Structures are given as structure tokens and as C-alpha cells.
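The chain below stands alone and is given in C-alpha cells; this is the form predicted on its own.
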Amino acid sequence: MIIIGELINGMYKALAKAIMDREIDVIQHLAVEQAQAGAKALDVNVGPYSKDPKEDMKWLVESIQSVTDVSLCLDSTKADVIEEGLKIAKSRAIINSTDADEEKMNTIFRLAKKYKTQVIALTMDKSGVPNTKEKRLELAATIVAKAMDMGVNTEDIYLDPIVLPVNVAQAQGLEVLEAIREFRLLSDPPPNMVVGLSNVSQGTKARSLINRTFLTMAVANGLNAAIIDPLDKDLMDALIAAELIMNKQIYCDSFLDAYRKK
């Protein structure tokens, strides 16, 4: 399971005023706990409070890489931001992200050609989230031919089939399992799947029950990468059991232990 690390984002109060105020240690505290925790790369969003996006996207880089060598996954709507942030990458990046829209498809395959990336691509258009699982395999092909196309590989692709709140769109749930099934059958080699996880707990009062039941359901149904809290301990645990039960990792009595230090 690929994990990306969802703490360093500005969206949050706090750590938009991390950003604001130029607060490194904030920011490489939790680059450091979470690549400690198992994350392979850290989301890097700088917001929505941000006044100068460029400027900050550059400030977290550099001062993530300061710490930590794990890869980065640039998450902005604008591209322009991105790719500050991948001119100084010093790791292979991922885009967060492109849709299945022309446009913004020509635009972040273009960039992840150019700066050798991997892309997250959300399976939505114009006319918003899909309804249904056909729909979102629909997308899903369009976006996987595009980049074969642009020449940007398949298994560079990290399909996101997008989680919606269970306490609003509990029906969704079910057609996400059953899109991530599914997405493995369009190419050879086949897509990545990830899922921004804490999404279908918004709202919610049992939050991380309600992430790992999802987690351990979507990872029976094919899901290799995840945008996830990792320090959140009981979820990581009931990820690494999944993982065991599908015969993925080898069990001893101490396989948490034995996970945890791989």
C-alpha cells in the first residue's frame, strides 16, 4: 500500500497559520512523524488562505526536503503552482491532480511528462461527481487513454474513483468498491487506485471507525495507495491486517511490529 500523508495541508487553521508565519518546525515536525509513521509521500496543499501560493509551495518543499527524503505529491488546482513546487523536487513528485476534463489533462500530463511525475487523476468532469460505477469507468478510460496518448504511463496513473460522505451519499460507497474492482481491467499494466480517505467520514461522529471499516474494504477490492492520516495508530493497524488477510504480507505473531519497521 502506497500512503500519502494528508497533515501538511493549509486548508487546516492551523497550519495555514504555520505557513503564514513561516512556522518550519510545525511543517517538518509532521513531514518527519509521518514518514516515521509509514507514509511514502506527503500531500503538500498550500490552501486556500494563501496570498502568495508559488512562494509557499516553494517554502514547504524546501523545507520538507530539509528533513526527509519521501516523495512529494504537489496538490494545488492551479498548475502553475505545481510545477514550483516540482522544479526543486528533489524525489519523484505525483500531480494532485488532473480530472477527465481536456483541458486540465493536456495541462498536468504535459507537466508530468516534462518533470518525469506520477499523476492523480479524479474521475469526474465538468458536470461533477459521477453517480454511478459505469460512469466512473467511463471517465476513468478517458483519462487512461489520454496520458497513453500524451505518453505518460499507465502505471504512473492513480486513478481516484472520489469518496463522498457516507452521512450524505451513503448509496456512493458501494459504487466506489465496486469502481476500484474494476478500474484494474483497463489497461496492462493496469492503473494505480487511491482514494482521499477522510472524505467519507466528513461530517460524521464515528470518524476513524467509519475510515478504517472503508479502508479494509477498499484494499479487499484492489486499492494500493491511500491519502491517509498515518498517525492515526488504529487505522494504520486495521491497513496492515488487511493487507495480511490478502496475502500480501507473510504473518508471524508480531506482524504489526515486523510491518511497522519495513
Contents of the next structure:
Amino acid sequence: MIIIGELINGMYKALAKAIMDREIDVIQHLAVEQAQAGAKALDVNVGPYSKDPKEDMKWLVESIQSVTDVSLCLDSTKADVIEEGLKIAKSRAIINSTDADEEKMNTIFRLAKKYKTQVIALTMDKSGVPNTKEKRLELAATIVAKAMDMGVNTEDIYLDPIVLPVNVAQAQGLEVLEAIREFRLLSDPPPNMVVGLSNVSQGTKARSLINRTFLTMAVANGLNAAIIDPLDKDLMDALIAAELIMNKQIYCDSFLDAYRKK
Amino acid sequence: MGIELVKEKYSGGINTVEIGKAGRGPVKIGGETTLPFLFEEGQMPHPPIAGLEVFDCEPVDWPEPLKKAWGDSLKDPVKWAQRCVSEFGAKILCVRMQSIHPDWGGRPSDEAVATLKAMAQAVKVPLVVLGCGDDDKDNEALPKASQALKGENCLFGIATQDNYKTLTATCLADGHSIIADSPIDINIAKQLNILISDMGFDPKRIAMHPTTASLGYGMEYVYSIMERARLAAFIGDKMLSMPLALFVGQEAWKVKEAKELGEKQGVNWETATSVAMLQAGADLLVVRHPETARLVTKYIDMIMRKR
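Switch from the form predicted on its own to the form predicted in complex with its partner chain and give that structure.
Shown next: the complete complex, the earlier chain at its head.
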């Protein structure tokens, strides 16, 4: 499982303040903690409160890279903000994200080629988030075809079926799980499949429980990457156990420790 | 159109364990990034080694073909060890401290360690040192043996899930590597590696003994465990990335097909078991008959000659 740590995101008020006040310790501490907890990449999002997103992105990337060498997942709706991070990224980055819109894909895949990055691609377009697995699959196929066309390898694509909060779109959970199962048939080698997990529990009263339950179900359907809070120990334990059941690692009594030693 | 070979690419690899030091070897085992001898898919930087096994006392229960091969030197452990190296070219020697076993006379550990030391001084090859298999006696004698050979970078055995702490602590203190033993059980093999490394022992100084079984007596179970451990290591399981040590001589010469049908048959049995273990991923083989050592070494030389 490719774990992408979600915590460096200016959407959170405390983080937004840390970015604004250039509290480098807060950012670096979060970066190191997430990496130690098993994150292979860190999401970096300047958030909606940023007054100068490009400058903030640059500062975040520099601050994080000086304490850890895990990959960065540069998260913005604006291509020029992402590019600001790509220019200085030391290890292979992930762009978060494109969708299935033709123009957006042109821009993002071009960036991906230029900076040799991987790309998260949301299965949505201008008409919004689909509400069936069939439509998700159709958009996923559009994305994979476009990527191949533009010379981006399918194994560098992370298809994101877009998880919706269970309290507002309850029927979507199953659609997403079934979409994940079918995405992997789109190409050989198959694309990666990622979810932004925390969205599933947005606004609910039992967030950690809902997150880890959904994650184990998604793993059973073939999910191989997730944007999550790696500091949620119960979530990580559930993930490790799910991978064990899927025969992704060999059992031993200390299998939780063994996984973390990897 | 030619047929293209399907080649596997792995991200992980096997640790390299060094045994011995300048003036005593050293030899390196492990380091593979491919299943055995698939040179198109990865590297085997260090050829597997077949070492000879000697006891620190006369091995009274050994079968006739082995007694015949070694003759009177079986009565003199120092001479026996020297013959292994000078006459038969052993690149590594495995000394088993059998004399301390209660059923073998229970020699005081200090005396046994003195013999071990004399044997070590008589040869200049890296050493594998084994206890007698009785936990109490081993826990008394092996720390003394380890201390007597401090700095020689030996490979000490055997640590088991129920008895690993004493040996791990002493190897840690005296700078030796360790053999972790599991009963044809990959889950226990992995667990024991974790337990040993949790004591602060470098996982890169552990060799695994997945249990040895002779041809005709469950060898294929061991084979499948070894293969599974290797495949897990290649996809990144650090707690199964240890080189594999197999005690073929000890098992092959137990079975009637080897010991009762003449020397040639016995050597063939030990050799066939050894070759199968090499194909399963063995890095270190310990054999008992000098002719087996010669044949297995010849096989290794031949198969390591890359195209």
C-alpha cells in the first residue's frame, strides 16, 4: 500500500496559521511524524486561506524537503501552484490532481512529462462527480487513454473514484468500491487506485471507525494507494491486517511490527 | 519472431552476511536479487558455499561410510579440522560442540571450549560454531565459546523461538553473527528474526535455518518454505531477507538409504539433497563427507559460470 500522508493541508485552520506565520517547526514535525508512521509520500496543500499560493507552496516544499526525503504529492487545483513545487522537488513527485476534462488533462499530463512525475486523476469532469460506477469507469478509461496518448505510463497514474461522505451520499460507497475493482482491468500493467479516505467520514460522529472500515473494504477490492492520516494508529493497524488477509505479507505473531519495520 | 523470455524484476534483495575476518577468510554469503541461478533476472554476487562439519569429540554414532572416509582423524578433532582445510580445501568449517551433550558424556564446558579454541587456532578459515542441541548445556557453553572466539566474526547457532536470548546477547557482545532456526514454519522464521532484532541485533547478521530435511524425508516441504521466504524478501519483506544455511550432512546421513547401501550411495544422497537445497536458495551448506563437499563445490562452480 502506498500511503500518502494527508496532514499538511492549509484547509485545516491550525495549518493555515502555521503556513501564514511561517512556523517551520509545525510543518517539519508533521512531515517527520507522518514519514515515520509509514507515509511514502506527503500531500502538500496550501489551502484556501493562502494569500500567495505559489510562494506558500515553495516554502512548504523547501521546509519539508529539508527534514525528510519521502515523495511529495503536490495538491492544488491550480497548475501554476503545482509547478512551483515541481521546480524544486528533489524526489519524484505526484501531481494531485487532474480530472477527466480534456483541457485540464492536457495541462497536467504535460507537466507530468516535463517533471517526470506521477499523477492522481479524479474520475470526474465538468459535469461533476458521477453517481454510478459505470460513469466512473467511462471517465477512468478516458483518462487512461489520454495518458497513453500523451506518453504518460499507466503505472504512473493513480485513478481516484472520489469517495463521498457516507452521511450525504450513502449509496455511493458501493459504487466506489465496485469501480475500484474494475479500474484495474483498464490497462496492463494496471493503473494505481487511490482514495482520499477521510472524505468518507466527513461530518459523521465516528470518523476513525468509518475510515478504517471503508479502507479495509477498499483494500479487499484492490486499492493500492490511499491519502490518509498515518498517525491514526487504529487505521494503520486495520490497513496492515487487511493487507495480511489479502496475502500481501507473510504472517508472524508480530505482524504489525514487521510491517512497520519495512 | 523469437520468443522473448519473461523476466521477473524484484525490488528487494537478500542481505549479505560476512563470516570470518582478514586472515580467516572472510567469506560472504547472500546478496541475491534473484531466485537461484537465474542470472538473466538478477545478481548472485556471492556463490553458495559447501562447508565441512567436524565434531569436538569422536562422532561415535556416525555411519560406516563416514567413519571410513575420515578414518582415525575422527578421534582427534584438531587433526580432523586441519584435514578438512588442507586436504579437502574447505572454505568454511562448522564445529559442533557435541561433547557437552549429556548423552555424549556431558564434558565440562571449559574443556570443550579449550578444544574449540585449539581447533580454531589450527585452521585459518571462517567458522560456524554450533551447540549440542541441549538448551541448558548450550546456554552455559556457547557464551564461553563466543567469548573465546571474540572478534573472529563466527556464525553461531542455533537460536530458536524458545531459546534465543542468551545466544543473541552473547553474539552481540562478541561480534558474531547468528543462525535463527525455525521448524519448517515461515511464520516462526519471521517472528524469530523480529525477536532477535528487537534485542538490538543487526538483522543483517542473521542467517536463517529453515530446518533441513533429507531427500525422501520431507525435503520438498523445506524447499517450498525457502522459496516462499525468498519471494517475500524480493518484494521487500526485510524480516525474511536473510541468507539460508542448511545442515544437509546431519540429515542425509540419518536415513537408511544413505547409510546402509555403501559409501557411493551415501555420498550421492547427501549430494542430491545439497543440490536441491541450492536450487531452493541455500547460501551455506554444511556437509559431512569430503567427497560430497567436492562434488557440490564442483556443481556450484559449474552453475555459477554465467553464459
